[in-house]
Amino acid sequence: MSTDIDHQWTTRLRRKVAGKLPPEKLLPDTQPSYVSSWIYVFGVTTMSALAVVIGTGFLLSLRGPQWWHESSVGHFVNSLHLWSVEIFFFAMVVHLWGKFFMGAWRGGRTATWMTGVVTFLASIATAFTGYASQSNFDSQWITTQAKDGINSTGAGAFFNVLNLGQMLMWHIVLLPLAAVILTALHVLLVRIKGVVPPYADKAGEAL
């Protein structure tokens, strides 16, 4: 017998979420044996590096360009930001290619795979705007070399790489937000669909 509570959208949403993602899936205490693989270590390394990137980026945005150019502490935080980005991309590329060869889209996991790919693309754009926001000769050379290519596509009408303020806002607000949301969605889909199993051993099946 249905009640008024059953017709509330919050009740329906809670039941739908609990059905798709029960606590044992959201926070599992066991995993299949094939999850014990280095390829997943690189996935966790990617997320760990992203946390350091966001944390150091938060500090840099509080103090501004003059601090990271002139202060020794600013230099240190800026270096942490740079090297965490380097680790982030290295780990992400290894994880991405590893999952490609493992066929990570199998078993209805296309959305899981695509969120990972789109996160990688968003991260490239974030890194580019970061290089453009350094406010030094390096960023000046990068932006002047990139502007003609971007303008030739028509994107320069709303994405002006020579505009430091615009590049900085893209780098510290819009693109990091997109990367974090996509990463969270990717992990959530992994929890819902589970980790893709390895390909069947056809030679073993034949025996």
Second form
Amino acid sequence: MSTDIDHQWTTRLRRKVAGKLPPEKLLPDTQPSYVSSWIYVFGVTTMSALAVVIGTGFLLSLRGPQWWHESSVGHFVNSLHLWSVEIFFFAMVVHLWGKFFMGAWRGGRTATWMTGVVTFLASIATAFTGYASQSNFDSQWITTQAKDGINSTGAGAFFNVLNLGQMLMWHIVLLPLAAVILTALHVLLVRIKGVVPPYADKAGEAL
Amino acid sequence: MSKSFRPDVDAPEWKGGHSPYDIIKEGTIALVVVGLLTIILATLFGSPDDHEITLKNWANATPVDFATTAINEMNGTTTTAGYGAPYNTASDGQKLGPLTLAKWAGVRIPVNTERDFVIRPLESLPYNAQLSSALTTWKSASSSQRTTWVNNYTKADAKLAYTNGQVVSTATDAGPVPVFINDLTNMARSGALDTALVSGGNFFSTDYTKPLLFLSDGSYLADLAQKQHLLGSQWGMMNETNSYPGQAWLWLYTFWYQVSPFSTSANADVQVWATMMLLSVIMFLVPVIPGLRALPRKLKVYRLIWREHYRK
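Could you present the same protein in the form predicted in complex with its partner chain, rather than the form predicted on its own shown above?
Next comes the full complex, this chain leading.
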């Protein structure tokens, strides 16, 4: 017999979450034995690089956008930020290709694939706004070139790459938030659905 | 065997064994390794930071190019003057087939190059009898008179020179235009134009739209970019100054600009963007596109990835 507590939104949400993502799925201590390849390293490498990107971004934000132009320490932090971004994209692209060759959307993992693709696209936009916010020769050239592409779609009327303030706010607030939320969603889906099994030699047979 | 099993949609059931997996340890090790690799790369290679170019730099380095660009902002022949949306209505902008997407979005960042890049900055200068008189003459003249003056000055712009701190023109019957071009050039050389275009009368501003548009209308910025291999024809969108990797992940976007029909199209930007949007949607929809989702099964790269599993 159900009680009032059973009908509470909180109770229902907790039960739903616990059903879909029990602790042993969220933080597993075993994995299927087919999960044995270097390709699996690139997912966690992407996540780690994202953490370093965010950490170095936090450090850059402490003293404001001019700091890295005026201080050798600031410039080094900018270098850390740059190279963590390069590692992030390298790992992410290898991860993406790896998942494509595994057919990683199989077995009800379509949403996992799709959130991964959107995260990739959001990351490109985040990195672009970073390049546009450098306030140096690179950003002058990149923005004056990129404006033509974005303007040609009509989006330039609302997303003005020549507006440093707008680009910086998108780079440090809106897009990183989107990238982090999408990454979290992607990882939760991986944990809920598990890692895709290999293809069977004969369609339909169990492995 | 289930008849309804779709090998590119369904995954086989795993009945094999499991191995120990310490997800926290794996994440910690990855974070430490990536952190160390980042420190090593940053220490070895640093990061580029070529100083920004100002209108002051430009007008001092190549005053004639600056003056020529200034008169072109007045006669409407610069890129910005003829751009269309979102800056003005001078053209329909690029077209994707019959679609004028930029025009539909409208003029949201209005820029009148004659007014915003020449007249208003000159009005912000401290009182100068000659300039004040020139501005008064300009404001009281008819539109056709202004056009005649500007055109007469433009006809002689191939012989423009900068001598003894003055823009020298052989133009005749150009009204107040020679004063404008000379004073604007010297305003730029002093650095005052940079401030005037950014601030627009405000104390605070973070919007560099106008000085960047003016700067990119001249040839000085592009000449510097060419030396750094940053032009569009040099895969410029993805490059950075010096030899840094830049936005290497934009290689496919930049690639289209190098090949026909995009490389010779007047609508290349919108065509490349449409192509990339289409490819992005296809990538997003791979799991539901028959044929495409079968590729990994047919290519069999997975047998390399899971070689231990298949060896067993």
